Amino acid sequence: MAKKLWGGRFTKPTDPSVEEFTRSIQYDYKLAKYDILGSIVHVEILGKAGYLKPKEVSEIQSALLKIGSGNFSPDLSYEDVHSQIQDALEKKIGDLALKLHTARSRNDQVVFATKVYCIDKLTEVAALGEGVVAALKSLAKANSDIIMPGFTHMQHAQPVYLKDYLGAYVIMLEASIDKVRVAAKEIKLTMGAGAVAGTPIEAKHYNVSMDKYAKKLGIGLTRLKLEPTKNSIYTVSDRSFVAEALNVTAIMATHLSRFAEDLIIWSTKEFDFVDIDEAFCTGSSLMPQKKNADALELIRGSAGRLYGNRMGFLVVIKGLPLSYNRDMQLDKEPLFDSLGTVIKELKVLKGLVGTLKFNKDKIESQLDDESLYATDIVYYLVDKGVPFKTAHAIVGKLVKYSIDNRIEIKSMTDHELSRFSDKFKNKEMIKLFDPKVSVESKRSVKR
C-alpha cells in the first residue's frame, strides 16, 4: 500500500489482509473534489492563524486546484482518497505539502467532505425531482379531459380524473422534494474538531466563505459558509446528516416505486391504459414480440435496496461509543448508492413521463362498469332523505341483484327498482352513470 497519513508509531507493516479489508479508496474517491475543497479552505485558515505564509498558502492552494481540476482516478494502492490527494500534493510541491495536515485530523476532514457531498447531491436530487414534477404536470394538462376508474384494493372504486391521479404523485414528490431540501439546508459545515478535542486555532479563523473555491472545482453550490465547530466530540462522531439523507431518498424512492408500479400495470395487455415509449423499454432474448418496462421494474425494485441502506446504516451507528470509530467508514457505500440511485431514477423518469401516451378508448371502455357509480346512487338516495347506512345497504343489494341476474341497473324499470326502494326513478338514475357527472359531483376536491 502507498504511503499512509499515519505510521510513525508503527514498526511493522500492516498485514495485507487488513490493508485490503480497511481500504476505502475504491468508493470514497467520490469525495475527491469535496475533500480538496476542504483542504483549500483549511490552507486559508492556516494562513489566517499564522501557520502558513501568504506565499505558501498560494502555492498549496494552486497545487490543490490543479489536482482537483481533472477527473480523479482512484489508485487502489492507497488507503483512502485523503491519502492519495496528500501524496499527489507532495509530488507537486514537495515538503511544503507536509504542512497541510497542521491542526486537522481525518476524523474532521472526512466529515466535512461527506457533508458537502450530501449537500451537492441532495441539491441535485431536488432539482431533478422538480423536473419530474414538471413533466407530470405537463402530462396531466395534456390529458385533462380523460376520466378513468379510480382504484382501491386494486378494484374499481369510483371515476376520477387522470389529471388528479397524476396530481397525487405530484403532491407526493413535491413533499418529498421539500424534505430533501430541508435535509440539505440543515447540514452545517464546520472545521476545527481535530481528532476529537479541537485545535489550537482560534474559532474566529474558521468563519470562511467557500463559494469561490467551490466554483473553481466545479461544485455547483452557492452560499457555502464554514463555521467553527460548536462541539468537537459531536462533529467527529455524529452522522445524523447521513441518516437523514438516506431517509429522504428512501421516502422519495417509495413514491417513485409506486408510480413505476402503476405504469407497469397500466401498460399490460390486460389494462392497456398507457403506452410506454420503446426508448424506455427492453426486449427479450427469446420472445421477439416482447416490450418490457425494465427501467420501471428496476425503479420499483431499487426501493427495497434503499430501505436496506437506511436501516443497515442506523444499525451500524446505534451502539457506537463517542467519539469517532472506524465503523463510520461504512456510511459511504449506502450513502453513495442511495443518492446515486435516486438521481439515475429521476433522470429516467423525466424522459419517460414525457413520452407516455394514454389509450383513451380503452380507459373509457372501463367506465362502463356500473359498480363505479354505486356510491353516486347511495348519495342519490341520501338526497331523497334516506339515511346513509340504509342507502348503503339498499345499493349493495341492488348491485348484487344486477350481477347475479346479469341485468344492468340503468336498464331496470321503475317497477324492478322499486323492489329495493320506492325512491328510485329510472330517468333520474340513468344520469348517474355519466363519469363526468360523477367526478364533478365531488366538490371537496380543489381543482
The other form holds:
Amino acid sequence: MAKKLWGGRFTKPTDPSVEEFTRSIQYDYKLAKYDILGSIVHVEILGKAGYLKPKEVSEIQSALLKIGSGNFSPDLSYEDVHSQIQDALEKKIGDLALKLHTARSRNDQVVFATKVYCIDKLTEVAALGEGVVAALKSLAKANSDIIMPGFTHMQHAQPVYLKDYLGAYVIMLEASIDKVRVAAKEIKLTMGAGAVAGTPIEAKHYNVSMDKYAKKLGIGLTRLKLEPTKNSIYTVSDRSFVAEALNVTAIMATHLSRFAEDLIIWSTKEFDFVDIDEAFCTGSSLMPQKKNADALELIRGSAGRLYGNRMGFLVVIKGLPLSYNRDMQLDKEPLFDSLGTVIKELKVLKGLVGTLKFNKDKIESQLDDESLYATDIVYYLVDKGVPFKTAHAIVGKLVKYSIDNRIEIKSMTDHELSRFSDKFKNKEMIKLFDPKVSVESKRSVKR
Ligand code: ARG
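Form predicted on its own done, so how does the form predicted in complex with arginine look?
Shown next: the complete complex, the earlier chain at its head.
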C-alpha cells in the first residue's frame, strides 16, 4: 500500500486482507475536488491562525489547485482519497505539505467533502428535474385537446384530460424538486471539529469565503458558507445529511418509476397510446421486430435499488455510538449511486419526454366505453333530486342490465330506462356520453 496518513505507532505492516477490505479510494476518489476545496480553505485558516506564513499559504494552495484541476484518477494503492491527495502534495512541495494536516482530522475532512459533494449533486438534480418538468409541461400543452380514460385500479374510471394526467407528474416532480433543494440548503458546511474534540484554532478564523476557490476547482456552486462547528462531536458523528439525500432521491425515483411504468404500458400494442422514439429504445438480439423501452424499465427498477440504499444506510448508522466510526465510510457507495442514478434518469427523461408522440385516435377510441360516463349519469339523477346513494344504486343496476343484455344505455328507450328511474330521459342523457362534456363538468380542478 502507498503512503498512509498514519503509522508512527505501528511496527508491523497492515495485513493485505485488511488493506483490501478497508480501502475506499476505488469510490471516494469522486470526492477529490471537494476534499481539495476543503484543504485549500483549511490552509487559509491555518494562515489566519498563524500556523502558516502567507508565502506557505499560497504555495500549498497553488499546489492543491494543480492537483485539483484536470481529471483526478484514483490510485488503488492508497487507503482513501484523502491519503492520495496528501501524498500527491508531498511529492509536489516536499516537507511543507506536512503542515497541511495541522489542526484537522480526516473525520472532519470527510464530512466537509461529502457535504459539498451532496450540495453540488443535489443542486444538479434540482436543475435537471426542472428540465424534465419543462419538457412535461410543453408535452401537455402540445396535446392539450386529448381526452383519455382516467383509471383507478387500472380499470376505466372517468374521462380526463391527458394534460392533467401529465400535470399530475409535474406537481409531484415539482414538490420533489423542492425537497431536493431544501435538503441541499439545510447542509451546513463547518470546520474545526478535528477528530472529535475541536482544535486549538479560534472559531473566528473559520470565517472564510469559499466561492473563489470553488470556482477555480470547477465546482459550480456559489454562496457557499463556512462556519466554525457548533459541536465537534456532532459534526464528526452525524450523517443525517446523507440520509436526507438518500431520502429525497428515493422519493424522486418513485415518481420517475411510476411515470416510466405508465409510458411502458401505454407503448404496448394493447394500449398503443404513445410512441417512444427509437433513440430512446433498444432492440432484441433474437427478435428483429423488437423496440423495447429498456431505459424506462431501468428507471422503473432503479427506484428499488434507491430504497435499498436509503434503508441499508440507515441500518448502518443506527446504534453507532458517538463519535466517528469507520462504519460511516459505508455512506459513500449508496450516496454516489443514488445521486448518480437520479441524475442519469433525469437526463434520459428530459430527452425522451420531448419526443413522445401520442396516438390521439387510439386514445379517444377508448372513450366509446359507456362505463366511463356512469358517474355522470349518477350526477344527472342527483341534479333531479335523487339522493346520491340511491342514484348510485340505480345506475349500478342500469350498467349491469346494459352489459348483460348487450344494449348500449345510449340506445335505450325512455320506456326501457323507466324500469330503473322515471327521471331518465334518453334525449337528455345522450348528451352525457360526450367526453368533453364529462371533463368540463368537473369544476373542482383549479386550472
Ligand atoms: N475514508 C474514511 C471515511 O470515509 C475517512 C475517515 C477515516 N478516519 C479514520 N479515523 N480512520 O470515513
